[in-house]
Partner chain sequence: MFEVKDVNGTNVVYLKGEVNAQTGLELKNSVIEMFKKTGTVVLSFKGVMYMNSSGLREIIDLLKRSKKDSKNLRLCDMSADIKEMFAFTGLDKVFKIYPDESQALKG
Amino acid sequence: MANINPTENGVVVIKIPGNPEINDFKDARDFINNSQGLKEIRLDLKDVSFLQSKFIAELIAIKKLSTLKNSKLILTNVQEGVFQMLEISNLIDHFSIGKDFRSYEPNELIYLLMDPELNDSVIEFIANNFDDTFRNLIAEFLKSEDPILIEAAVMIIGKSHSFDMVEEVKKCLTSPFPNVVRGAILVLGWFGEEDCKGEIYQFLKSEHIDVAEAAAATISLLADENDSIAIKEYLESPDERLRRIAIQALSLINDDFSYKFLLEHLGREKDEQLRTQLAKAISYYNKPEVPGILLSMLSENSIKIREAAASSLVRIKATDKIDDILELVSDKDVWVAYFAVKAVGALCKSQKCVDVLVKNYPKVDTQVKIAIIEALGNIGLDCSEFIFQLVEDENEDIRKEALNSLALINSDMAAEAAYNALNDKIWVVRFKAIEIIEDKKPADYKDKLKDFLKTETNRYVREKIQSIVGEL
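What is the structure of this single chain, taken in the form predicted alone?
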């Protein structure tokens, strides 16, 4: 029979046995029906390798009942055979599916650790529920020859704050497995083991990039002003990879010395990827000249550098540079204008910005026009008459973006434009129009969509409408 285990805070775990019968699902339904205040129902299918089709109907019935009771239903620990059955039945999207590691014995969790998609979650679960049983388990992991289990043991020690096991972590610095070394470096940083800093420095030169990045992160956690000076030397290396690690370490240390060294290096570095990294690194410092430096980088030759500079201006909320950025909206270089417009859309909320963007719209390249439409939607001030006319533009991307921005600014006009766009010759525009109609829910919208469905031929548009109004 089903094992029903009510927990705290309105959560119940219902475990279905490995060879289920109809009564197991009936027991679950009866319990749900007779319970009050259930917030979440976890139907545990850990032991169920396959479900006959008659049980699928039972799952649907439980789903319907949980909805009526205003409870969230989650199918947990779903095995592959059951998952495939739900896929075949086209029911995957009908259910919420998740993992509940509490259903597993400690030794069973070993197999889940081997799954790359579950590894991090299992580590977090064990660390949050750490006890003597798990302590014995990770002691076994540390004695194994499996790098996945050894790394898991190290990370569990770190995340469970098991400081008494720090010596075991230190031993892992000499492991032949890079993933184990990386984990040990990180945990020693979390534990504040300053006596290991000198040994960790050697890993900045590791051929394994994950190990080198972990060393940079840990050194930054343990750093004093001398570390910025020591790491500065790596900026002079002919090895591009080592310079990248040095930039990362200095930006994490984030003191006045590191800022000075990064700024000096910005004047020398020629590599595109590293200049992109420097644009991001400089933005982490709260210095008055930083916005100006980033603004100047919008005019560099590299598109990647320009994009990083624009994103950094947005991240530091450089609203005091709006006037300077607006001047670049009409730049002859399409990419300079494009990233300037993107920054304006994220930073500005004033009518002045709207006026400048609308004024420059006829003068710019199509790509910049699309960015302007998006920016106007993000700014949110009413320029709906201007955008409404663009829904008839000959360019499909402009029509689609105009619909999207109109929906952010004027709901009534967006609904009108969306209804008009149902006759657009491009299906992606029609799809966007239907999304807007679904969101705005104008009067009788379901009936109108049902009528439109009779003549729509595109599969994706039809499926979207059917998800809103149901099958005809």
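Show the form predicted in complex with its partner chain, please, because up to now only the form predicted alone has appeared in this conversation.
Left out here are the partners and the other molecules; the chain alone remains.
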């Protein structure tokens, strides 16, 4: 017999037995039919390993009924056999499928922990529902010799904030398993266990990079004025992974010492990835010279470094450097100009920026042109006449971007341009035009789209229109 448990907030859990009968599904349907205000129905199939086709028909009936009642239906804890049955029947896309760990006994959860795809969710579930039963369970985990279970126990202690079990976590620092040591180091950082910092330092030299990274993170989380000096030595390591970790840790500590060390290192570091990281790390210091340093990094050879410098300038809202950035818009190096335009679009709201971008537009590479159109849309000041003419440009990427920016600046003009663009020979431009029409909703737009649908041949454009006019 189906076990029906209405819970709070309009959610009902209906558990189907291992050897279901038609009546189990009928009971479920009757309950749903007679209930008012059900928001969510969770049909628990944990014990069902296979479904005959007659039961599939029942599932479809429950789906229809839940749709009729405006309730969300979720099939939970679906076993492989049932999943395959739904796939074969082409029904898989019609059902929401999820996990509900409440249906599992603690000892059953152990098996789910072993599944790499479920491990994090099970830990989260146990941590959120931590009680004496789970306390006993993780005590067993800690006594086991399985590194996955011990690590899970440590993470559950950390995530459930079970400070009374901190001694168990400290013991795990001597575990032979790197994953357990890593977990213990992180949890001790979350718990603010400053007395463990000295012991954690040794793990910076661990051969396992994950352990070294956790150690650096926890030391920086527990840092005082002496820790930057201790971590600095790892900036000199020949191992670039250790240098990366040191940069992250120093940036998080964020004191005057760490700033000085990172600046010195910026003068020496050659690795592209690490210089990219340095751009981000230095941007986290609230120092007056930082925007200037980032500005100079916009002209580095690496595109990645330029991108990091540009996005950091945007994050720290370096509006006082806008004149310097505007000068780079006409740089002969395409990528310098490109990232300068990106930064202007995100930082500037003034007419002066619009004028500089429009003036430079004819002189720059296509890629920069597209960035300028996007930036003009982001700035939002009216330059719709300029953008309107670009909707007929010979380059489809420009036409598409122009439609997008016009929509941000001038609704009426965007709708007009979008209708014109429905005849564009490139489908992505037509698709963008339809998105704009859907957003702006000009008069009789559904009727016009229905007319247009008669001649449209592209599948994606057709589906988009059908979804808007309700014919899907």
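Numbering follows the first chain given and starts at 1. Note that this is a predicted model, so its numbers are computed, not measured. Each form is matched to the other, and the largest set of C-alpha atoms that superpose within 1.5 Å is called the rigid core.
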Superpose the two forms on their rigid core, then report whether the C-alpha of Glu21 is displaced by 2 angstroms or more between these two forms. yes
Residue shift check between these two forms, rigid core fit, Gly292 Cα at least 2 Å: no
In whole degrees, what is the turn of the smaller rigid part against the larger between these two forms? 10
